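What follows is a single chain, given as structure tokens, in the form predicted on its own.
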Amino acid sequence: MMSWPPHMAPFLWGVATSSHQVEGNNDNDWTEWEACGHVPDRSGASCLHYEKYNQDLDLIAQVGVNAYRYSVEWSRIEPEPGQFNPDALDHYRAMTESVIRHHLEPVITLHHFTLPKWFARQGGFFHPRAPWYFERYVQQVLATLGDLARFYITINEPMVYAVMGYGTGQWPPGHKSLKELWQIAPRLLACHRQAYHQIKLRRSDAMVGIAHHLLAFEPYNEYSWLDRQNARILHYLFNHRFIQWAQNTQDFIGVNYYTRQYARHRHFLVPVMHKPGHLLTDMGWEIYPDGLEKILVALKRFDKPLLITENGIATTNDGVRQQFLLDHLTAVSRAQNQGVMVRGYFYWSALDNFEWAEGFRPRFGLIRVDYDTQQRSMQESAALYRSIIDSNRDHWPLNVPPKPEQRVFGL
């Protein structure tokens, strides 16, 4: 198995944004497509995390986590095809410098779903130079940041961008097309290992790898052999497939873990969301923290170190995701004590954001935003997020206390 770089931090305890779902003022493909009607809000000002970074980092700094996961917006550093705007460099930069002195672990997202227009306009990652467009992109943010920062993603969920730009059409591009859902991936991948050898080129000790959103699939009924059927081959086209194909060009795997999906033989690989009568968040996702321990064992065949880049949930009530947060860490406990290296967790999200095609109705942060006025509030669940870390900074694997309350809900 790889080994953990000694000058790492044992375990990454960290937050996560991304930079269109909280900056504010952006202007890519998304907000074309914002504009255009698609989805219910437009980001607009979002969180002003763009100006506000400072402000928000030291309530992030309270809440006892070493580490920051964030992107920088590639349309703000190139909104021209290859003019680079010194400003938008120059505010990445401090805003990284503002985390270092925060004490927090820069990991930076390169490609977070959104594109600059002139390259969307031009085909995207179908272009025929994507790769090269993305690798210049790239020696751009680590002449920037390549001396401050050592964790990077290239990629965000590299299977969801393909599903619902290219085959669900709910995101941009918004197409619906089998032959370009197959397509995408491949060209996905190209732009990942073009980017993993420039960033391993210009800092060699650089930890590069690609977030990745896994589902827990189960047969719908677990007595029909096509339903498990069914359900092993969307785990391997949807969780392992580009895993296996970026295997050589990732030092650790990003998880971004939410809720489980159920396979039934007479909707071939069309997941059923979930099933009558389970708890869901306010996305409509069920909560299945057992589904987490499985995903990570199952990717001990990788011999890789994970990193938890994404976990969090989706509702108005902070003792639910108080719960949440108790019972996806006892998972991860429960993985680590089978032998899973597991070296971080990062919430998602650190603030309350636009979410994308669900606009800003769904609430996840640990710090909640009043969009009207701007002004931030911890949540309860940042106290108990901060109290776990501190009984954990030397403790391995994660020790995870039950709640002294009564439970909120039972799984």
Second form
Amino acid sequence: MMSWPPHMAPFLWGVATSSHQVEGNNDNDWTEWEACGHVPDRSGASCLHYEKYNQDLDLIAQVGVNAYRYSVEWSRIEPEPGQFNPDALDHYRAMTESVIRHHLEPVITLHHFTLPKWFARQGGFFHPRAPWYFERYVQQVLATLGDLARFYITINEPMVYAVMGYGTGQWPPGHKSLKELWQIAPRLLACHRQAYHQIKLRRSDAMVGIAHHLLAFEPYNEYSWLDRQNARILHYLFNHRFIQWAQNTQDFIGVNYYTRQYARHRHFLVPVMHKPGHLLTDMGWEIYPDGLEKILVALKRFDKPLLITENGIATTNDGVRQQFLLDHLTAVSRAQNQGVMVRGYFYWSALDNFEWAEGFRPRFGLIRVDYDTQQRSMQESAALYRSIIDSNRDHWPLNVPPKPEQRVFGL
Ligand code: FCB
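Starting from the form predicted on its own shown above, please give the structure in the form predicted in complex with beta-D-fucopyranose.
To see the whole picture, the full complex is given below, headed by that same chain.
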């Protein structure tokens, strides 16, 4: 296992995006899905980040972060099997150079939900040669970016990808099959492992991980033994099983944390989203900062450095976003005080963007985007994030300021 590189910033303060959600004008399995009417909006031009990345990086640098997590789009890089597009590769190289010029550590995701159409048509990760296809693509990315970028996330949220694409069928390929849901995870793992070794071959000091979506599962009725057991099973199957499988091929564990869900024995393995009366975000997700502390503390058993690769809120009320940020960073510092090795925090998202099943309605950005004019404007929460970062550059554990004025409600 790699230890944390000694010359690295003591803490990666970042923001995150993914290619399909911000770039605009993509052509992949998701755009096909959108064209079939599965999503209220089509991603279309989105934020035009593919063209405007320099301008966006100027703004991101103003937030005061020292890292940027973004993904490279497989469908642009390999639009046809085995045919690699030099323009797309040049683009990501120029963009990564610009990230570095902006004094940001690049953290590159190789697969963030979208697939080239040719690969999706052949069954995607169920294709018997999927690990080999994925490795061939990763090889090209490393040949292009390997000297510039040290941090790689092979797969974003394998369990969400499995559940949404093969369990509930709400995302492409839209299958609802218990059997496929069960079988897809080991396939993703095989692709991850192959990519991990390929990256290490090209760059032995690379830091490679997976971004896992972790949910704080709790019993609906804490006095019910069956609900408690159901929560434990969900926690294992959804949160920890994949991490355990990939134990020897992760230099860090990426944590995407958003919310809590409730386990109820009457709905075995199908969690309930929230209880009546809870504060919800514009995604309908409960705001539950304590869950982040619990999730982080529970990861201690894996004895790996942790990067919070996503945490954020969809809201049009920026005061609520500020409170969210403070409360979640306070939860991180509580976890650090219990000996958890948290090495970075990435707010989701740098910019408002296209959300997978909801389209453009949810607003996650520290930077607001007017989709009609493509104008950007900084939210107040970006200034708050900056002030927290400034007072914690070398602070360990994090020292998050007490809450300003009073709590902000009104979701
Ligand atoms: C995560 C995804 C990310 C974004 C946020 C809101 O599950 O990784 O792309 O959609 O949720």
